[in-house]
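Only one chain is shown below, in structure tokens, and it's the form predicted alone.
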Amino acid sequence: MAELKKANSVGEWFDQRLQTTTLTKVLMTEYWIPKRINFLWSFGMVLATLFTVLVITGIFLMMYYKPDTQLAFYSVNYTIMHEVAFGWLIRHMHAVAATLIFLFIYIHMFTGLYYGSFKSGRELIWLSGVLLFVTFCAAGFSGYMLPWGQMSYWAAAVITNLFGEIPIIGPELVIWIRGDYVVGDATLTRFFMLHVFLLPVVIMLILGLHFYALRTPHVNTEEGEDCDFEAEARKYQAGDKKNSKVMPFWPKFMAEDIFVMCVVMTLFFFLVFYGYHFALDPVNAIPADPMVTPQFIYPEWYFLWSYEVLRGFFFSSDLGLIAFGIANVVFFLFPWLDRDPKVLPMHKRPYMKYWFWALMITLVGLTIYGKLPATGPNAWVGLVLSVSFLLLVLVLMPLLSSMERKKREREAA
């Protein structure tokens, strides 16, 4: 090993060490980014952010938490809320951040589909920020059951009666994942466990993955044309910023993300002091009693769509299920399903844009719905909802976006 350079400063001697100024070039200063993006690509970073107020909000609240169905419900409501000094705010924090969540990932993602950000190389994007969504909805789930109270224990019961639905391997299942025969204390534990520990593990590495992949094939843009990104960078080096289409990561792109998430972190303090009730369901401050079914049973908002998918076919549960299964399942198939190759934005495409709206107004009216009493017209209502859903993604989704494709093909020739 050659002998290092003697350093000036600790900023060269880590240089020299750990190579930090290539490393800032890779990540920063010469990490390119499109001109024509606008304040949705900011959305993966305000996301970022959220979850690191979610693991750090965890941890305080960790440190008071009881596993333990005796304990759980007053560790949260009287011993975090009341006895410990901020825990209120700790909580409020965790609670509006993990709402909000969803809602930046819901944005998120639908901006990927709305500009085409999931076809031409960038399927891997795709993948891994739908497997995110995925992994944040079972975070998501654990956590509700923490609280231990009413809809926390109900919710648990209905979501791992599910499984049991599952031919051979249901029952059994059932079992492993509640870890006795009915929800309970092993329950919690497990619960908690995946929570804590096991799911933010696995996030992160998520993360890492679709922050690598998301570097490949570059951001697209808002109309949906590439750019020769090398050509392009060397324009801006050379001192031509004005006419190149592409600006560093930092200063300039991150500056736009700054600003953006300012704006939410100051939407989010304003609902944690003032709003915090919308992110804690009053049904959950009453202690679980696994002798008193609640009225109506239902999951927190972000679960709501694909809930009603599973009830909205009331005449056959098994039919419920496989709907349910295919409807959680079917994001993954997404780069598939497109079959045109062509990188266009929604409002560019002759069909699909008007079955993008289809598909917003079909997941807000499920959503609406799920969480209505699924008696008289509502379940109705629920299962042709249901049904368009599936077809708009595995019927509709194929059949338009082929004829886009013969369609620009014929007009080529």
Given for the second form:
Amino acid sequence: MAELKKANSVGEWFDQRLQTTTLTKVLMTEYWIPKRINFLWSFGMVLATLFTVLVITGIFLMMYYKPDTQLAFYSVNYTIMHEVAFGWLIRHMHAVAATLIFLFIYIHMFTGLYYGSFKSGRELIWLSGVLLFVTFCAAGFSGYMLPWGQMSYWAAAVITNLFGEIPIIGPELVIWIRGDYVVGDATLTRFFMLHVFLLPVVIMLILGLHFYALRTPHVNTEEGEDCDFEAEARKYQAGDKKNSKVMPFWPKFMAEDIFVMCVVMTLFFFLVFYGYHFALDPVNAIPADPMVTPQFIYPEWYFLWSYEVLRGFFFSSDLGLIAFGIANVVFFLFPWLDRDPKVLPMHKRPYMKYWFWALMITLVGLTIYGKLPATGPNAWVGLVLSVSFLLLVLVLMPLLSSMERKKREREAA
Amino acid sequence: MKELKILAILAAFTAVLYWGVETYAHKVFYPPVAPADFTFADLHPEAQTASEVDRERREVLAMIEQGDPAAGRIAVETNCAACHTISADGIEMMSDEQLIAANGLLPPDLSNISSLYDEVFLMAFLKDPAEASFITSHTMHQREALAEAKAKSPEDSERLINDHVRTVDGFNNRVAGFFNKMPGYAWLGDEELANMLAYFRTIAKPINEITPREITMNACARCHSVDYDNMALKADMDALEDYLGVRPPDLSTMILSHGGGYLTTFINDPQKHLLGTAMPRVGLNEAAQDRVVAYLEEVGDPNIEERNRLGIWFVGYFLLLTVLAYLWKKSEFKEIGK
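Form predicted in complex with its partner chain, following the form predicted alone:
To see the whole picture, the full complex is given below, headed by that same chain.
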């Protein structure tokens, strides 16, 4: 170890031992972000903020929650909501953040899709992101079971039952997941463990990978243009800040992020106090009763589109299950289903721009019909939407993108 | 400008999603029903219009007005006191426990019934409890529902009618036992019944002096508990299940699971939302029923006041922070020309 000089300040003391100055440069002041971006680029930090809110409120809820079928409903609906000082506030924050985080995950994902930030070197950002989405889904599902209301119980019963359709191992798998022949105390306790320990830890690990995966390919821009980050950074550091195409993460990029975060938190707290009903399903205010099936059973809104793909093939549960399986993994394949390596935003792509909006409308349609009873004409609408979804992602995405590539190559030649 | 366009697109998609999975889905799950009817118009099948109902109601009320309370008291002591207490007048032949043991549930105390229940309803109820409580299949609403189903889908109507008859029949069988507990008193004659109701008027406290908790206890507690307010069920649950075919739910979180609007129409006429339900119509008047709903809200959702008071500070704080963050962003972006 080199000889240590006496430190003149606390900052220097830490710098000698942890190289905090270099670390700050690498992570913040000399981490370069392109300027040609819009507020959608701030949604990553918005998601990190909401995840933090979930972790903190979750810790407080855990102080009173009891993962036991006899006690769970009471501990949530009476102890936390009535007896604990501001318990209702903590629970509302947790529920609203859990719902909003899925809205923003979808926006964040489709931003990446729209601007082409999921391919040509950025595959790992996309893949780790989709993995985060899947893990968040598992966290949402396991968390929804914990209050042990009617919808907790029946959604858990219906969804875990799906695994029973898997060939050969299905029936055994369902019992293994539930820890019992039916959804019961063993199921509740293990989902509690998943929700408060395993899944949050996994999310944090993948989050680290997700951030790290950004560093080498760099953040994409609004126009998908190539940019020599090193040259532009030199230009910025030389003082030509106006003409450089990049800016440092801190304080410039974060100035925008913090503004967007404040807007989101204003909306968030407005919903927590005055519009939380969408995040707390009324049916779940009825204690779980295995003897009484609710008239309508539906998953939380963020699962509805894939649930509708499952139900869409109403004449064959096998086909539905296959389609459901595809819907759940197809996002992982997007970097390879897009056959055009050139990074361009959708509005600059002659065919894919229609594809993108068709996909958005199909997903919204699936979500809305996923909640309605699948009877009469609804079943047929569901079938059309499910087939459209599969056609869009499995056939039209590779087809249209390779047509675009050939068109561009023709025009260049 | 471009950012505003993006924001508008996000807002539009979010709004359509919200409308679809909340507003629209809710309407499909819980189709709107006619508003609560506190004139209990169906008790006057002859009356065609609201004014005719009103005239008939006034006739009944006039009869009660002219009734003889002293004669009424004697009739009540003879006919009611074996199963009901009237604590306001010192008529308590058995304790609550004894009454529950004898009846399976606690018949309500009659002290304040003329303040809590619609008197015209009470008159009809005394004559034929099952009919007035909508416990029989011969009710206006069920006939209406059937007619509606027929009009909507003629080819399906046969199946619907069969389903319907099955539920209602099974239900009537179950309920027959229940309403044996409260026999009809039509044989006493209108005049004697009016005397009894005139007597109840003389002993009832005005509604403002009765707490919402007491009203709920009188109207609901013989089938429902309210755990979160330590209101015990005034019945033997197993006996209740025998009578009704179901175990009536605890009411603590009803306001959260069903909402005040639903409860208002549901308590007024349970068959409107749940055709064939075992829950009888109890005939609370509007003021009393509003107090029951308010009580359930107080018990199930006690933080409304705190929520409204605190919310402004949280939202205001972040609004202020948003303004400051915007100014900071502006100043940071100035030197880089963004």
